[in-house]
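Just one chain follows, in the form predicted on its own, and it is written as structure tokens.
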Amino acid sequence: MSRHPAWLDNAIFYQIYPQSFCDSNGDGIGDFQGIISKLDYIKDLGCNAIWMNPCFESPFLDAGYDIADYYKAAPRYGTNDDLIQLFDEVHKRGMHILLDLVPGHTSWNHPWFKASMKAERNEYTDRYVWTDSVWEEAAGYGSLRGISERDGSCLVNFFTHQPALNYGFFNPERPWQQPIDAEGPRKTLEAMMDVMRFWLSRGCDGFRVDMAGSLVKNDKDGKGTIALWQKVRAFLDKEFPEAAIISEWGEPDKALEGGFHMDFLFQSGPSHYNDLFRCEEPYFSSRGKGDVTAFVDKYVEYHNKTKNKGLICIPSGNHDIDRLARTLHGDELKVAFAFLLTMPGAPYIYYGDEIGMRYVEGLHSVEGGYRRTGSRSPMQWDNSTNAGFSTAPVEKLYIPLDPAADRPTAAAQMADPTSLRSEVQRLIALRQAHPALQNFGEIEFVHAGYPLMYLRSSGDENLLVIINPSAEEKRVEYAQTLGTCIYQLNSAVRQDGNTLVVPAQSASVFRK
């Protein structure tokens, strides 16, 4: 197995969207001190690691993914000292925290970009990807044009205000396309490693890397980008060997070859992640019309390619996609979490998913959220003012709350042993008690359909997981004995000779 920080063995992550988590000063926007005040809640749930979305100086045209200063915390969240205090408080609780690194682009307000727009050459001229003429755009990319005295068009990665940093082209085809070993791309990578060095030396435990597979341009097979990240991994192994790096790539074989410790399966790409939770007929819907086979086939393919190299992670959701509770409800959510928390790879729980927070329909876009805005509403802590998120007047809240009278709250679910949160807490405790269920445990699929069955193993421990999201009882051939049941959601699995009778909307784990 490739080397990785030991704390990743049983890491269970909780994703915090800082502006929506907890507001400590009544301005309607979440902040570092608010997060600190809720760390015990996260630990009580059972999570021992945090991924926090970007928290740096920004004009917030894309919710902080448009960074104007990598070295300064955004004042609306607090100071650098407040952020370092957050690191310290996380560590006091035996937990770890990852910051969100955005290496592919900056805000157009970043001093680097302002310097790169100047006609005279300077140290930032080649920090971004520019064509030689304002009349030439880069085929396949958006661009900024006619904005400066410099002649040229600047590539953008997504939104118009996000100029692309220059890591070079794997196969340069135009005079302005610099190779990956040119001085400009090398300086850009050095600058990004300096950013990582700055925050790691102050207590950050690593980074989740935004759009990690997109840095080198004209790199169809990812070879140039893989080589770039291998340099980063060598730097980290030398200076910060306990730091973790997690990629938003969606192709684990490439990400792990590049030196990442884990990669997300997420909404875009070939993983069939959406088949599980977010499509017309999700597999985890009780209607029982979904199809899990394409997901399993792709997962097995990735698992074989990355065997003993790193982690493939399946998140409950994130800030870019619909809430889990938009398509799943009631016990469907409990069954889905039984899957998420018994699969290999580090689990990631998006804030509020553990209580079944809903997608808020009909919202206007906030900070570039557009249709994603409904998944970014404030955390619902209790039934006090603004659901306990903030004491600000309701019109000043970062994003409107779920207006429903029956919106779920953390307080109510903590008091209810039958709630979704209580079931998630129970599942996390089960996972942490059994090495076979943890991040590096092996997996072998036994049956892909209704039910879904897989073996998890580590050392001498072998566990069988049986999950049936359907509202109908299912039967499947299974000639072996089940063993001892160590977890059961809803009714118990029965064995009738060589046939298993799997109850509707159930999940079970057996020790073999």
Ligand code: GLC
Second form
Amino acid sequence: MSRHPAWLDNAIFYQIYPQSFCDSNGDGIGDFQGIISKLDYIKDLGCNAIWMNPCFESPFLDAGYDIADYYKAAPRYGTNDDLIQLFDEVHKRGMHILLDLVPGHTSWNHPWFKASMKAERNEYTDRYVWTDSVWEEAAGYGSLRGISERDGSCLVNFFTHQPALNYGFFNPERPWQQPIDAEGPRKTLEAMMDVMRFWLSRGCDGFRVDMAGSLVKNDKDGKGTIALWQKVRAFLDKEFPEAAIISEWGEPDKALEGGFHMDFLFQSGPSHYNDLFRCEEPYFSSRGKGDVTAFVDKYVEYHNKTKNKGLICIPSGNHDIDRLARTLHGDELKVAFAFLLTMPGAPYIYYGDEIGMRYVEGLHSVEGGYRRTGSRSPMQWDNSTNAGFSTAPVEKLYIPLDPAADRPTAAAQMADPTSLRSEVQRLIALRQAHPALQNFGEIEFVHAGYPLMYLRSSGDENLLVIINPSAEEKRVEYAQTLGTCIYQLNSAVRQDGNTLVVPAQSASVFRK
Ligand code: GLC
Ligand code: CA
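Instead of the form predicted on its own shown above, give the structure for the form predicted in complex with the ligand, please.
The next block holds the full complex; its first chain is the one shown before.
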């Protein structure tokens, strides 16, 4: 196995969207001190690691994914010292924290971009991807045109206000397309490693990397981008061997080849992630049709290709997709978490998913969220003013709260042993007590359909997971003995000769 930071063996991540987690000073926006005040809540849930979305200086046209200064915390969250205090408080609790690194683009307000718009050559001329005439756009990409003294169009990476940083072209086809080893692309990568060095040396434990697979252009098979990340990994192994990186790439074979310790399966990409949770008839809903084979086949393919290289991570959700509770309800959520917390790879729980926070319908877009805004509403702590998120007047909240009278809260669910949060807590404790269930434990699928069955193993420990999300009892051939049941959600599995009878909406784990 290629070396990885030891803390990844049993890391369970909690994703914090800083704007919406906890507001300590009553301005309506979450902040670092608010997060610090809730670290014990995260620890109590059982998570021992955090990924926090971007928290840097920004005009916030894309919620902070449009960075104007990589070295400075956005004042609305606090100072750099507050952020460093957050790192320390995390470490005091035996936890780790990843920041969000956005290497693909900056805000159009970034001083680098302003310098690169100048007609005269300067240090930043090649920091972004520009064509050499304003009349030429880059085929296949959006571009910024007619905004500069410089004669050229600048490639856009995502929204129009996010010009693409220049890491070169794998197959340059036009004179302005620089090869990946040209000076401009090399300097961009050095600048990004400097940003990493800055935060790692102040106590952060690594990064979630935004759009990690998109850095080198004209790179169909990802070879150029893979080579680029291999350089970053070599730098980390040398200077910060305990740091971890996870990619928003969605193709683990490429991402882990590039040196990432972990890659996300998510909404886009070939992984069939959406079949499970977010489609018309998701596999994990009781109205699902039981077809999980496309997901399992792809997962097994990735697993075999990436064996021993790192982790494939299946998040409960994130700030870009609908809340899990938009498509799954009641026990369906518990069953889905039984899956998420017994699979290999590091689990990632999006804040509020542990209490089944709902997607807030009908909101206007906030800071470039558009449809995503409904998944970014303030955390619901308790029944006090603004659900305990903030003391600000309600109209000053960053995003409106879920208006439902029966909206779930952390406090109510902590007091209720039958709540979703209590189930998630139990599942995390189970995972932490059994190395076979942890991040690097082996997996072998036994049955893909209703039920889903897989073996998890590590050393001498062999565990069988049986999950039936459907509304009906299911039967499946199984000639072996089941062993001892160590976890059970809802009714118990029965063995009837060579047949297993698996109750509706149930999940169980057996020690073989
Ligand atoms: C990623 C982020 C998303 C952002 C985009 C551009 O997909 O997760 O929130 O808008 O990249 O940075
Ligand atoms: Ca605040």
